[in-house]
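In the form predicted alone, a lone chain appears below as structure tokens.
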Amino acid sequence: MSTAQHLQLVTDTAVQETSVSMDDFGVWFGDSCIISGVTAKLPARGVSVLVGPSGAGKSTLLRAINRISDDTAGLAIKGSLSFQTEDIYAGCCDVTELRARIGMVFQKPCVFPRSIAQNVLFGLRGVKLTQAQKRDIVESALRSAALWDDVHARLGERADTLSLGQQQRLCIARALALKPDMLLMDEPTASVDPVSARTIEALMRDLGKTIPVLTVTHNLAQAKRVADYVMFLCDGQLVEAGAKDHMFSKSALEKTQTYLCEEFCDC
């Protein structure tokens, strides 16, 4: 059986609803091309964890999903991505929405100079909510995001007197406040404590349980506790994806299998 049979199998097997859809799809900046050639389907439900050695891709391909790098210079798309069948790189799509409906969470915690509260709401700020509906958003968001018991009592206080671990959750607090269908995040927890770190894994995991959550993390043992799915890219390929317990496992291919269990690569 050739790679490229073997992968479709893999990821025909794996993911029976899908989230997000890509077919040959690129991403060039200017002369340089970031990713090529990537074909695969991420399920409606669930975590699914990007890894793959630095410069890989990763980044780049979680922020396509969202058209975070649309006003990059020299910006140009190959193939397609489709997000709930809707090809997104298509004229008609619209940009602002896409954003509310894919949330984003960064590697580092970027919160506003502003109250908890009004950090929470700033995606919103041009929605007319009642004080009681405010109230009722802010508590939501902040229990999903597992920070309601530390902050209850400070909600008028700044975001900055928070916590790095704290201030991670309340972006992720923020971005769960549009109710997205899907939240995109880029090593979350790489800035923050490993207390911190494991609450956030514990959130991916419960988060997944309703809508599908895309991870980036150079942490193996990390994709190990909280995929669900993984997609393993090197030199901007995909190398192969599948189950996590496919992945993590002898039947894998051997590029794989030398990454995830050796952490080497020799792309």
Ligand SMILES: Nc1ncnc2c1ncn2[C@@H]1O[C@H](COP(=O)(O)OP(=O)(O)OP(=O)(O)O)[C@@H](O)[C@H]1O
The other form holds:
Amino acid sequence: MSTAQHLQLVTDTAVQETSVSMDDFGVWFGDSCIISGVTAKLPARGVSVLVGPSGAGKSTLLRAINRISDDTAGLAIKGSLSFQTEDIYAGCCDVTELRARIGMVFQKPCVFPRSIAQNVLFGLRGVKLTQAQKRDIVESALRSAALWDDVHARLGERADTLSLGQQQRLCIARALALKPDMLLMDEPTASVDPVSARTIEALMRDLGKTIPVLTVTHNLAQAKRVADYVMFLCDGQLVEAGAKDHMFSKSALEKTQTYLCEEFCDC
Ligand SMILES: Nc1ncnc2c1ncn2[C@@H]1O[C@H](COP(=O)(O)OP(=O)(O)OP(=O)(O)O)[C@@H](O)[C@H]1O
Ligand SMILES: [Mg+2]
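Mind sharing the form predicted together with the named molecule? What's above is the form predicted alone.
First the chain shown before, then all remaining chains and molecules of the complex.
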């Protein structure tokens, strides 16, 4: 069986309902092809983990899903990428709405020089809300991000007084305040301590019960703990994707086994 046939089989059996679907998808920056020929479907629920060596194109792929790289010089997209049923690179896609629907959390927490509450409400600046509604949204988002107990008595304090782990959960709360249909997370635990990392992992598992979560990690033990579905990207190409158990123990592809089990990649 060819790699392409094998991949198709694994993808079809693992993904019943789809959130993101890519067909021969590629990303170029000027003359550099960063990602090419990615054909894959991500499940509509649960945690999908994108793994691969440094420079494989993981962040580029993640950022393409909510079109956050649109303004990058020389960007060119090939093939198609749909979210739910909408082709997001088709002319009619409302990019502002897309970014609200697909939240994103970055490797380094990026809080604004405002209060904790204002950070949570940042994405709702243009929306008319009563004080009571604002209070409800702040509490609900902070509870969902497992931060309420830490900060409920200091909502008016500046967000940069929080620890890094708390700041990262605040960034998650800010994304959740918009009630996203999907959450993208680019190495969300890379700059936090192990305890905060475990809290964020638990959060991902919890969020995955209601929305699709796609996260990038270099920590394969973490991938094993949180993933329902795993995509292995190498040198801008999707080597293999499938359910976690398949990827970690039953993959017939030597490249997948070498990376996931021996943490080595020669591509
Ligand atoms: N704006 C850009 N212009 C040109 N090349 C870029 C640009 N952004 C990223 N690249 C290149 O694309 C490749 C993939 O980068 P990307 O950040 O997606 O990798 P990654 O898999 O996320 O790596 P890491 O694990 O180190 O975060 C790299 O070679 C990078 O230098
Ligand atoms: Mg990256």
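Rigid core (definition): largest C-alpha set, two forms, superposition within 1.5 Å. Residue numbers count along the first chain shown, from 1. Quick caveat: nothing in here was measured; it's all calculated off a predicted structure.
Fitting the two forms on the rigid core leaves the C-alpha of residue 252 displaced by at least 2 angstroms between the two forms.
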